[in-house]
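Next up: a single chain in structure tokens, the form predicted on its own.
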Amino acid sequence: MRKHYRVVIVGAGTGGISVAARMLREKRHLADDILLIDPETKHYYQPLWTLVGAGAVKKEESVREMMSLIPDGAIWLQDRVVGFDPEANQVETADNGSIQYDYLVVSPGIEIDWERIKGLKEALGTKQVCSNYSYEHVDYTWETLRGFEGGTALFTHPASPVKCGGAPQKIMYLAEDYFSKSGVRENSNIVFGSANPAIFDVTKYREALEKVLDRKRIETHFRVNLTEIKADEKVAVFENLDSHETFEMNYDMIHVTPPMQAPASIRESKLADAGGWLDVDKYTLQHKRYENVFGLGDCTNLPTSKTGAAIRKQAPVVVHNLLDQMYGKVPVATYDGYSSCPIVTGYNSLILAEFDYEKVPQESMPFNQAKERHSMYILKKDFLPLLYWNGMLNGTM
């Protein structure tokens, strides 16, 4: 195979495919000179997994064959990038050696670190230990909810950035709704253990969600981080992030949101910041030290929520600025930190949070989006997947 391409894109997830599609729409002459590198054969629309875990959607609806999504004119190399050498303008792959580029787009997503919580990897999918962050195990969340007969249902949020910061609480609200319908709610205690200081960062939505917590009688513990699961004893071990003391909590079921980090190939490269994330300018999405490198999505150090909605706004900025750089212009397109989190609060209700870097609401609907609405639940469940597959990945929205 060729060893040099005009543009190399690492990661054929939401960011990589969106950028490739947009570039080819704008500059058709780049056909066959854009290389997408990704080892996966399947592409997942992960926002649906919350609803899969609650039994509202089948997980098969969230997956497509990768080959069917690669834009016409882009070349897909099914391989894994194991290293970056930005000084030499090349990436190192697991099976195809070094590949050189003129311009690089880095968007391989985020890496889940199941092993950082002692006992989690071994217990996942058994003994009422579940997580919606695994396609393999997401069905077990629904199995666990259906089999729950009362007691303590524990839900966690780790002390790390995560894909969709609202997801850890969404499944909790759905579980509470299901327990009410199945008749076990009065015999149940629902507990949220979160490393965050509050239920949400943006004041408007935080206040609305605090009312949801009160109404659903959910017990909250903030600034606590799950460090260990003793599955045989059904005991969760937490660290208080302020006092650094540890304490235990008994549960009858636990939904764990695992810690996450940038992929090792980025963390161990010259592209990383001190925390291991891809170090890009938060407005132009151009790398801070290598001007022919751009990045977007969950692998970056952008100070906003890691969501597909954020990538939808980032992709056109990357394409505009990369093409400006390519043709000798100064990159001027800017990203304002927009992100969106459709927070499901029950089987027929949703708060649609939209906000920017300043944590200021940036709402797109002509009504108060902090109010729970059935229409917004339908938007998430039925319409956003269609827009994703047929619009966003085609570079048209």
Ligand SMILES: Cc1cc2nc3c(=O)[nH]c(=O)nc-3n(C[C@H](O)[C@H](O)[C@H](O)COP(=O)(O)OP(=O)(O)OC[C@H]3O[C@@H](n4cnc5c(N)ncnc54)[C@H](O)[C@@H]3O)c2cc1C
Second form
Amino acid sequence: MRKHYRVVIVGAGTGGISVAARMLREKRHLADDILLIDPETKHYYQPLWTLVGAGAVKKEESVREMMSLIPDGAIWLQDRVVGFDPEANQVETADNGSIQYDYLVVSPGIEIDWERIKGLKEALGTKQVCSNYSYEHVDYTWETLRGFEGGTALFTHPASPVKCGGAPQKIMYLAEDYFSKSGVRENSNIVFGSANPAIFDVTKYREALEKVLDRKRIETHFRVNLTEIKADEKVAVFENLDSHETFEMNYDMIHVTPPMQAPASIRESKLADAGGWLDVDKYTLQHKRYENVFGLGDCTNLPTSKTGAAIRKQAPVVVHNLLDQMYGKVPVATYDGYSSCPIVTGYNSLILAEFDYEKVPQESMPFNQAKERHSMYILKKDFLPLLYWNGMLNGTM
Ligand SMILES: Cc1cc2nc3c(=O)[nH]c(=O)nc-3n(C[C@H](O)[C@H](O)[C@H](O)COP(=O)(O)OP(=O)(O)OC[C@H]3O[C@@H](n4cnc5c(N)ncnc54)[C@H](O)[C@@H]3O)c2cc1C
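For the form predicted in complex with the named molecule instead of the form predicted on its own, what are the coordinates?
What follows is the whole complex; the chain from before opens it.
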């Protein structure tokens, strides 16, 4: 096993594969000198999990063998990075010791902290406690929606950054639509308990979503954080983030978006900022202190929404700047904070939010994207997965 590579990429998820594929397209001579490190044998297209939880797509459609996606010319080491030593230009792996690099790309995603909500881990996947944030349990969301006979359906959004800030509410809109069709909507109460101060933080889409909430008669509680689930009693315990008082809410089903944090390997390393996230320049995506280190995706401290769509714009910037650095030029490519959130508002409707660091809409369609559209639902369900597997992961878009 070689112990040194020109480029080491940590994480072969959306960010890692996109960067490896692009880099090899641009610089073929780097073939066999790019190492991707990832412990998983599967790669997941997580955006589909919203539709899996709503019964619109089979979960098998969201997964592929990791090996089938490793770009030709990259080498995959099935191992976990447990430490970073940027001063020695090396990463520490669980099973293969330390590996040295000239350039490092960090993209191991975000860590889900199921245990931060008391009672959640034990209850998940049973007793009407569900979450789309786990491949293992995402089917149980659909089972829960189908079995719902009325009462209170509770949906939560935690007090931490999450991947896809819109996903906690998308499944709620789909559930409301499903309950209307299955005939239980009239005897049910749909409640959103969110740690955020509003339904969305880009004004144009927030206003559109407030109308959706009104139309669907969804009860909202903002600045509240789920802290405990008493699954046997079907009681959720929240903290009010302003008064710090706790209060309980009864439910008949609950969809939980769990708290998330930067991965431990980054949090405990010199690569982290004060909050534990990978500390990169928000424009160049180069590490603020180690110039041969770049990062992208959910693990970073980029002040924008953590999505695969954001990574589609970040990957070309990382590749461009890393290659400039490699060839003695100043990295000049910049990322403007672009992110996108396809907010599914029902089985056939979607608001396509696209925006930048300034929370200004950056719409790519020739129409008003705050309007709910059937065509945009089809885009999410049928076209974006194709573009992901065949374009983004090949480094062509
Ligand atoms: C329910 C849900 C809905 C979503 N909806 C959307 C959507 O509609 N649109 C959208 O654009 N995005 C959406 N997302 C978000 C999107 O999936 C993520 O933002 C994106 O996948 C992040 O890419 P990443 O490369 O940072 O991390 P990931 O794709 O999660 O990949 C991280 C990789 O790193 C590996 N890894 C972890 N730790 C280590 C380690 N220590 N050493 C080595 N490897 C490691 C993991 O095994 C994994 O393969 C959604 C996500 C979820 C869960």
